[in-house]
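Take a look at this single chain, the form predicted alone, given in structure tokens.
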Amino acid sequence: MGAEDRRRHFLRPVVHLLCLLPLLWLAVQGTLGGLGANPIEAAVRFLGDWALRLLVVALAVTPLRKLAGLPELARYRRMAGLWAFAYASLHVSAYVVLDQFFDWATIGHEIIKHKFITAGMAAYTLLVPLAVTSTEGMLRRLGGRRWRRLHRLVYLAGPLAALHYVWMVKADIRQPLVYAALLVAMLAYRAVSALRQKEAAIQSR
């Protein structure tokens, strides 16, 4: 095993552990009663916060890889994305199970009534097919072009998730705006990069 393989073998479990730590912290706080007067709401928001953070991390990988000249970062993008989906799934599950007790009529009414829930559910719905098709087997079945086209849905899911956060917060929206600004910056970088690649392709003809 070469040095690069050894480093990859070491870093993968480290990345998984780092992504798991917030969930372990939540479990400990929940057990010790450290989630405040409304532990269910605290848990739902905590899981949503980390879903958005890891989604931002996943989207930041490509710009960082190109700007910093670190191509090896690409292999961790999918890991971060799957962990973001895991936290998003727990966020939605905590809302459905712990907050609403499977009251589907109320849940449907809330989705229609509250625009922040509408945006959040739309973002989660867009992430589902991305998680389902994240394996190498699905990549081969779909083909590279169709797989990449499908996974561009993340560029819509990210802003919707940020919008969900901004609309949800009623007082201090500085933190949600930071996430929104980061997403806008990364999407702008990708748009500029795509435009430059297209121009370079035209000029090379």
The other form holds:
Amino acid sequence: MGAEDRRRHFLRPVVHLLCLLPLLWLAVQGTLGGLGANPIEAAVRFLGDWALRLLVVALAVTPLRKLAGLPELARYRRMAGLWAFAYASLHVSAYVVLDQFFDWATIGHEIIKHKFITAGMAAYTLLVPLAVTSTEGMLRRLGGRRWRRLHRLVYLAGPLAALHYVWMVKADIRQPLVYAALLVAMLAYRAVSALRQKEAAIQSR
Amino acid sequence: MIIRQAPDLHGSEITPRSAYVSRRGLMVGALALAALPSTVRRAEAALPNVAKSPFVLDDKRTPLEDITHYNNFYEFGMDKDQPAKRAPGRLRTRPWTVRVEGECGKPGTFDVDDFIRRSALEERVYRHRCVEAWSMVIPWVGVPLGPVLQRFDPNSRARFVAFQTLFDPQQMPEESSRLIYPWPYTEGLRIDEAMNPLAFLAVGLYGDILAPQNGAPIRLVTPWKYGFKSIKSIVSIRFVEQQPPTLWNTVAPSEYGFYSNVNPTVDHPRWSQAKERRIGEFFRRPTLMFNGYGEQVAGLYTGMDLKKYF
Ligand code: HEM
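So that was the form predicted alone. Now I'd like the form predicted together with protoporphyrin IX containing FE (HEM), please.
Whole complex next, starting from this chain.
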């Protein structure tokens, strides 16, 4: 085993553990009664925050990898993406089970009538096929090209999740705008590098 | 209607302290210790001679710990735990004077401590329904608003009453930026709403003076309206002819109407108002029209389209 491999084997569990920490914190606070007077609202929000943060992290991997010249970062993109999906799933479950307690009539009403929930639902719906096709087997079955094209859905899911947050807030949207700005910056980076690649391809013809 | 008539008015019936020593405070020892000094201070300030009023809800009261640590008081921060952290050290609640002026024969000011000494205080246990679809049951101490207003002799042009919170960014840190909110906080009632027997000026909670984060030293309580109408830390009351601007209605008119009566059939643009979570309960409960106070206030709105005047 080379030094490179050893580092990878050491880092993987560390990154997993880091992603697990917020959930552990939530579980501990939840049992100790540390979530305040409205623990359900606190849990829904906390899980939503981490879903969005990890989504931003997953999207930041590629620009960081290229800008900082750290090719080994690529491995952690899928990890961050799957953890973002895990937190999003817990966030949605907390909403359905704890907040609404399977009141499907109200949930349906909110998805249709209230655009902040509609946007969250749309973001989550887009994340599901990405999570399902995240395995090596699915990558092989789909083929790299189609797989990459499918996974571009994340560029839609990210902004929708940010929009979900912007629309949730009463008046002071500074915090959700920070997320939106980060997402826009990363999308812009990708758009610019895609354009450059195209130009380079044309010139080399 | 769950309001029950209280046959006799003994002070000893007032919600005892033991009833609100919170389960959470006991569970988390460190928190309980941290809360101790302020509890002792508050005990010294307990309000004397508080009478029971007919407006006492039978529901289980929300623990003081929750009422004092889950607050929307944006002058001290947007998160609900911030007012409890930031208001006590900053807000100087004594001495405190309230100005009453505008369309009235006897404008003037009153000192809150004088006011408390001279008033026949009563306890009212009201439902409190926040526009964010959570609710509490709160034992307020104070006096009905109407008779207080009458003392200043409002004239026939006094069609509305405008209220204003303290403006002092030194004491209320978020007031230092008017980028998003046009501080100071303002609220308003139609004069007949203000004169309704349910409208209440609170100076206390659970038999003690109000904690700073709850709007000390004096605040409005209008239990049939969403919580944000119950303006906190009042310094000015003005009788006016035109409907006065109010903070939330100015910031987001499509979301917060001037009336903002609790109404389960009119959704907030971002969520349904049909149900609410009572703090401390798991299942949401149905929200009641006028928060269950229709018997007292529905008459104020006969003939009005409550979907239009939300
Ligand atoms: C069916 C899908 C979804 C539903 C029903 C949903 C529902 C909710 C609800 C009810 C809230 C809290 C509102 C409140 O407490 O007032 C919320 C907040 C939030 N959600 Fe979602 N959500 C969904 C999907 C998502 C997704 C996919 C993400 C991110 C990847 C996300 C991120 C957030 C964030 C960041 C917040 C704000 C948290 C805060 O206030 O700190 N949500 N969502």
